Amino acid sequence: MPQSNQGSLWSRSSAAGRLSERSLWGADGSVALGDLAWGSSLGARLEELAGRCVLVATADQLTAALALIELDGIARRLILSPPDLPTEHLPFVITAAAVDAVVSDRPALEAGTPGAASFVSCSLKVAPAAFERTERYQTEWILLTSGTTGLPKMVVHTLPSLAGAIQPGSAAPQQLLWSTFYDIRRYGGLQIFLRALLGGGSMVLSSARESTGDFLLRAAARGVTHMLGTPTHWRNALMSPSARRLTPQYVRLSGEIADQAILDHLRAFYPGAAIVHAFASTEAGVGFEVGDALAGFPASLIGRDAAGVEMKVKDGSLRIRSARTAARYLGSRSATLPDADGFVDTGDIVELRGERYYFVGRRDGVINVGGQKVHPEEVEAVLNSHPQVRISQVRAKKNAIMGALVIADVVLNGETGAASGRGKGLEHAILEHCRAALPRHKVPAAINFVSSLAVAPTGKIVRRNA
């Protein structure tokens, strides 16, 4: 039976400002929120989508945003496809989430869903809709979570829980203009995406297809006053010239470890901005921001009710128990996500030093050195705040002695020459550096100097092992 859903996300976002003066804007056209009030991007067939688990295929971000917007109350469930999920794995998110029904901006991928009843094109035109967009549903939104290999996980959320940490819009005479480096089919770019919608504001959307120089000159040029990426996002945007056109008032960092090395940077390239860093998971939901321009958190957070999410940390691990956390898998991994007192494992290990928790990694992700753990990411931090370095990457290199030994690949900033800055002299002061903040199995026992790191889709590292 259909549940209340104490608001839709349209209904939602019509009450947090004017439509008329607010738009999505993508990189191949734009959309007024206002023509959506008598329109549609799926024309005369949003009716029969009433009621239905809708898989949202879209090759571009806009249509993919339209459709959530025209759909969350009306459709049973909906299920967020982001563009680079495999073709073979298809078959199964169809199955796991018993989708009925597709909607896409590509007429190729009709073959390539069987199972599914209706398959419905969507386009940036706006076109005359009869259908009274009703709530009638609280809509289970279903987001699938990256991993290296195997099938991904499905992660199901409804709109409360993934826009708990938003506050409602208000008539700002200064409409806020918002972007993100993230696909707003992933969590982190999800939650930009409602955040723009339901605090009475607008957007400009990524493209895959555009480099990071040309995203920030079209963001530039709109207008943007709110930014937001992973750390590997702004390292990376820091290195264009296009970044210098940017005015943001407000840079946010997530989805990886925030070093002090890389606020830093922001801090001083964008003084007029506040620079915050926040905690999310896709599962765990929004955990909370951090506005002081430090790594880490206060140890204070731990332990208390702060505006409904309580934090504890158990064996070296974060926990987290909020009305934001995710209610379940679907599929093969169907079990409940949080425990039995409530709280789900994000599975990033923290420190306390002094009166302040420091992330080090994740409990997955562990180099055994000799029998001596070594988190990755801690290395990193120490190898990012050298001055010569702009990005790095440690990861395992295999040993017959000491089990495995730290590797590390080193991208330098861009001042520093190829030939000048490649040598043995440099790498020796790297490891130096290293050494003076580092236990000695935590120290690299090699730098590769590399002219760039792969970074995955969802704006992180890609991690490996040699």
Contents of the next structure:
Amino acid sequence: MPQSNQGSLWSRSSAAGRLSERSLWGADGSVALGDLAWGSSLGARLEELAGRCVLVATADQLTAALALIELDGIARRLILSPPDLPTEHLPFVITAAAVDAVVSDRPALEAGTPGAASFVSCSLKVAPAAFERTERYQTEWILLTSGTTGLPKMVVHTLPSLAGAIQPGSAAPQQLLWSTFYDIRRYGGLQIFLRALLGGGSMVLSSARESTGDFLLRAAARGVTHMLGTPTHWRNALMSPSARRLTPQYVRLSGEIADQAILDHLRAFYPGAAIVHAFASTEAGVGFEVGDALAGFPASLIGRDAAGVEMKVKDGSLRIRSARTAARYLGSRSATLPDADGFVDTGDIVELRGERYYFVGRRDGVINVGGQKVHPEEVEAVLNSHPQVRISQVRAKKNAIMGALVIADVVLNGETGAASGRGKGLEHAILEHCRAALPRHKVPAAINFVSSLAVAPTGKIVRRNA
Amino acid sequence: MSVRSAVLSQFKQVAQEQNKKLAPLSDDLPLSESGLDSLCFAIIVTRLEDALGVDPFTSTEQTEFPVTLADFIRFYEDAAK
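Here we have the form predicted alone; I need the corresponding form predicted together with the partner chain.
Next comes the full complex, and the chain you just saw is listed first.
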């Protein structure tokens, strides 16, 4: 029986079936979904939040998960505060999103929340409560993404736009156990959370206080079957001995360009798993997914209206029109998100080679070498395909003659890995490898061997425009 | 390593990497006839900054850009002082 994409998160999660067998596991505890049929994590105060604009600002992912399940369809607006939102940005968020209630597991926030009308604490303890979980609103979900400078951008979604790419409840005999390195208050993590709930599965949530190795062990101990991360998350995970303990059936990548090297590594590491890379962004929603374990995507996806998504390439960048794109930004001067034709510009530059499109980088990350454009990501893809390179980051270095040159920071494979002792011979070998694959202005002028690269809380390599 | 030998070794190295035919390196060789193009010089400047710790091309004290190889070496020698 086809299930509707209407209904609240709770009603759709229930409709996916087997509530009593399904759980959400955090680092500090777990909650059986069935318990929410008779109880609440919000004390007896759910009713107070009806029709309100609720900022969900918890320290723990699991408490946030419970609040989202309980409040969709009840609150008018849910604002998902990522764990690393700077406190000084709270007043802006509260004003711009007209927040009139705060849900948190942090007592400190109660005192420090300016102007919010009411504070409701939530906990992992589901207590019996009398209420009607009837849907009253098409709740707006507000996701925060970091702007290039300063204040966060607030992106407006609804459950239907967020869940547009998700097939409802499967009749699979085996229950799927999802997990992700992402925080569920970011788009990528939220997709997995919704997949678990709407698809009739369970989920292991990550924790910012846990090392990658410890998280992988916890996920492996629960028997996670479906796992999502950025390419950076996965490169990091594959360096951990705990990664061997995981036996996924499905490995998903999103959030950054999946180059051939990381796809090959994952395929070799998890031979039993389907390796899928998806294009998704907070603003453009889930565009498509590719399951052939090859970098890029088939050109045939462009121009076709498939499964409710239409894509085109204009001025070099990928544009997406679908019911999954965000509606608008809140509280900023930016224009509405989709253009007059309903397309959202992803800002991701693609290049057609043969029958396939490849991502070459972000429009705003271009390095200008004497008037010729270089996308850092295309150079990184070549560097990463060298057998001794684990990961790389390409950046601009100012140069009086060409304006800028390409420089690479490289983390090497192997135990020593670090900056020491690999010397000029290897630098020359890696540069030769680049020269064989890239036009000369794209080949790094120099390579710095480093022991690690900075990773943002989003699981992506930190990029600073030079 | 002296400034002179650092410069000469980078000229040879970059020419080889970039498949450029380098003219015989004499002091009076005009840089424009060295066989190296602007990308080659840009790379040399970057590498010399690593090796010598100076980039005279971005220094405000150096006003006249070098024309010959001897100028180029002196340019770096002055900056490295």
